[in-house]
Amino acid sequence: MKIKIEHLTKRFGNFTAVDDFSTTFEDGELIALLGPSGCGKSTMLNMLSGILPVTEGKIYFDDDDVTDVSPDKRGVGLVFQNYALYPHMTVLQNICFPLEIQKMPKEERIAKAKEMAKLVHVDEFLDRKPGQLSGGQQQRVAIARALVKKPRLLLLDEPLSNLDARLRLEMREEIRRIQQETGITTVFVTHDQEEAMSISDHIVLMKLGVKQQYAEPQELYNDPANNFVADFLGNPPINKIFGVAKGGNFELEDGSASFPFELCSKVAEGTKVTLGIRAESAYPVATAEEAAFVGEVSSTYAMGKEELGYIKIGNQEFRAYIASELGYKKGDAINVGFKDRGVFLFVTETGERVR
């Protein structure tokens, strides 16, 4: 099913916490809301869902107008950060339970919700009370539960936060492989970069209410709209110099260095920018002629073939990768190349990218 959203608002009072949101989900797709805490991601996932009612804007299920239709007429999957299992039931009486209300037929239901288990890999716990139960499968329960009443949409707020680093990982990827084996339209909020980029197929990237970019992970690593964006996305983070557009060159804030950068012609005279470098972008080469600049090496680190290194230029330092067997050490001259690939140009005030 696919999901038009057009310039939905959501106002608390005074406050906004969804500013004139327009999109479209693509059907059988895995959609990530990401973004820092408050952004607004999960305040979405519960107009999608119907729990809270629109202030401004329009919600459709392909051409469905579902922006006033009530939560349990719009066919919607729930998974809640902490599972909300009802601890006196056991699995299978939990998976069954949204079929019960349906009022379908015991032998029905009761063959349907085994059917869930068993996509989900908790048939071997039925007869257990989630007290029994790890996170991880209680999070399985939890999804085959919503998906027993077979919804349009499965919304996922926040669903691996409970976990463990190692648990994490495992149900991350059960959640794509679930997503692909049913084919449903999933929406899944996080505030994790890793794991939004490691099983969406497109992420939405929210700062205080307000979509930054629409893309596929790669895009947004490769291509970001903005330096929130770029800034975001990445580990290490992406190296950010400050500095002023003078002459088609970058000039460091303080004028301890200056270096030729083309996008710097492309700004009025004088405008503060921000240079974003991503830690792979900025490389050794072997001559000043074919460098971008020259710095100084003020530390490295070692990360076994390669080696972290902290290179200033000027009263600025940023991070590199750079590889063991070519020695540098603290002090050391470093001709500097860049990449075609992750280096970018912003306006340091307004954070808009240099194109």
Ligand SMILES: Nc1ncnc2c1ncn2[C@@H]1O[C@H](COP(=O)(O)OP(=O)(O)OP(=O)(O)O)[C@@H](O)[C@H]1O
Given for the second form:
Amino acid sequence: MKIKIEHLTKRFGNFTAVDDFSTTFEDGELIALLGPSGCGKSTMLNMLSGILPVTEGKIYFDDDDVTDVSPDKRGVGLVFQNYALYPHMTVLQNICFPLEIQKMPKEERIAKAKEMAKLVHVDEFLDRKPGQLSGGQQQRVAIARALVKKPRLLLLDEPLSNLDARLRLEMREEIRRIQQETGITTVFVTHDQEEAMSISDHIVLMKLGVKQQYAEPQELYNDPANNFVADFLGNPPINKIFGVAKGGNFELEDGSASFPFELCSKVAEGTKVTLGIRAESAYPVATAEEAAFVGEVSSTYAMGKEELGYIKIGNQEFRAYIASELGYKKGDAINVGFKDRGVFLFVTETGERVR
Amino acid sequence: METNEKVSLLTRIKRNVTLGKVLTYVFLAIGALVMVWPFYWMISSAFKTQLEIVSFPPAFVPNSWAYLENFKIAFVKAPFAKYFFNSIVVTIACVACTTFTTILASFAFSRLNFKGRDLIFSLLLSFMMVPFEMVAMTNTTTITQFGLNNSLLGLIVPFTTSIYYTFILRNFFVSIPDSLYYSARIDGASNWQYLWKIMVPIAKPSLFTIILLNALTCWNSFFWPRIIITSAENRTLPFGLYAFMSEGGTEYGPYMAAATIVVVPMIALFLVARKYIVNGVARGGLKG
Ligand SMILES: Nc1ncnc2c1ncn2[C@@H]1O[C@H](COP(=O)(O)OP(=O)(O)OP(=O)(O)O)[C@@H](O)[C@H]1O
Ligand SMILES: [Mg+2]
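Let's compare: the form predicted on its own is above, so bring in the form predicted in complex with this ligand.
Every chain and every other molecule in the complex is listed next, the one we just looked at coming first.
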């Protein structure tokens, strides 16, 4: 099912948790809702499920306006961060519950529940109570319960945050597998960029209730809409050098260095700008002619074949990968070239990308 | 090796058995004896002949536990079977109604959002301060106006709700995580279905406690029946027992037999239900 969100806004009193949010989620995709804590991800999800009434805006499931439809009528499945399994029911009863409410005959619903339990690999635990399951098992039961009634939309609120690192990786793949096997449009909340990058078809990045960018994971990384997006994605984090645009040159804030940078001519003279450089996008070149600028190696750390080095320009530093066989040492002058990808210019004040 | 272990076990026991602990157990034992003794004396006397009862030194154990003469006398002299039946009817009706209204009210006060909810709730709580003797006066007027004087219904109607139990159950309901409610709603359940399929089963231990306390209160109720009931056939057991003692003869045995009839059902109920309460509390904890 396709989900269209139009100018969605949620206010708690004076506080705006989600601000004028518009986007479309395509049918059958796995979409990650990504952003730092408190940016309104859960609020978004709860509005999609119908738990929270919206302040303004519309939500469409395919062509139906569901903005004012109550949660029991929306046909969505939701997995809470704490799984919210019914503690007095067995695993089987938990998974059966949505079907029981639909008054499906007992044998049929047990058959369906068992089938679903098999899909998420909890069919060994059908007679246990939730309290007797591990976190990962509980989560899979919660997913089975959400899926068993064949929802049109599956919502997952930080489903992996309670798990240890290994299980988290495992369950990540599991969610991807289940989603692809069922083909149900899925929105899943996370504040872990790596998690979002690794399994989703599209990512929505949010900040303070405002949508920053909606794109495929690689596009988000390669072509960030603004400073915040570039900052949020990538490990090690993107390098930032602060300066001023002066006559088509990028000049460091304190004037300690300056070099030609084409995009600097696209902003007004004297605008404060930030140069964002991914660590893998700056590399040593042979001659000063090919180089974007000449810096100085300030330190290096061996990391196998490659070395992670700190390069100084003026009195600011940034990280770059330097092939170890080049043999740069601390204090050497280094000609630094930029790759086409992974070097961005932002207006410092607004964070807006200069293109 | 073996002896070594024994020695260490012994010293461990010695170390653990401090004077404080000994005193604690002695006091607990005395306390238990003081509590249980009157009950034992009552029940055992019910099986004694008049001679045994007045004999000195007193007999601690009746000659024969099969001596049922006292019960026969009690049943002949007063309609204890009828009293018993009345008590059962009134208790079951009161407990059933109170439990039902308590569940609904607790749900409303914990889950539904309506204007003035918390104000109404605190107002209700403040009514708990009003002593029953005061309410009894107005209740008498009301019941008389309803024409329910001297009827079992008159014993039931004023006791179909309870602020106190609502308070207890509401507090338990409040502790059930919101996410369970939202989960159930998304699973398609209505408020009504959520209440009966999720909340009530989770609250079973609390409900058991409430039902038990309530049953005990209803069964032992004396003050109110004395005001409302005027004819013998509508008496409940405690009132019937009281009447029996003031109307009956001088023999001690039948009194004790009658008192045993009043008390034993509740003791039995407690012995049976105690297991469920303990089990329920142990299992009912909410995880995650
Ligand atoms: N019921 C509420 N009343 C007032 N403010 C709220 C309420 N619910 C959420 N907020 C606020 O809205 C903002 C967004 O909350 P939300 O729970 O959506 O964040 P989130 O992105 O899910 O964060 P996290 O990653 O920590 O779960 C937060 O600043 C929060 O304090
Ligand atoms: Mg959240």
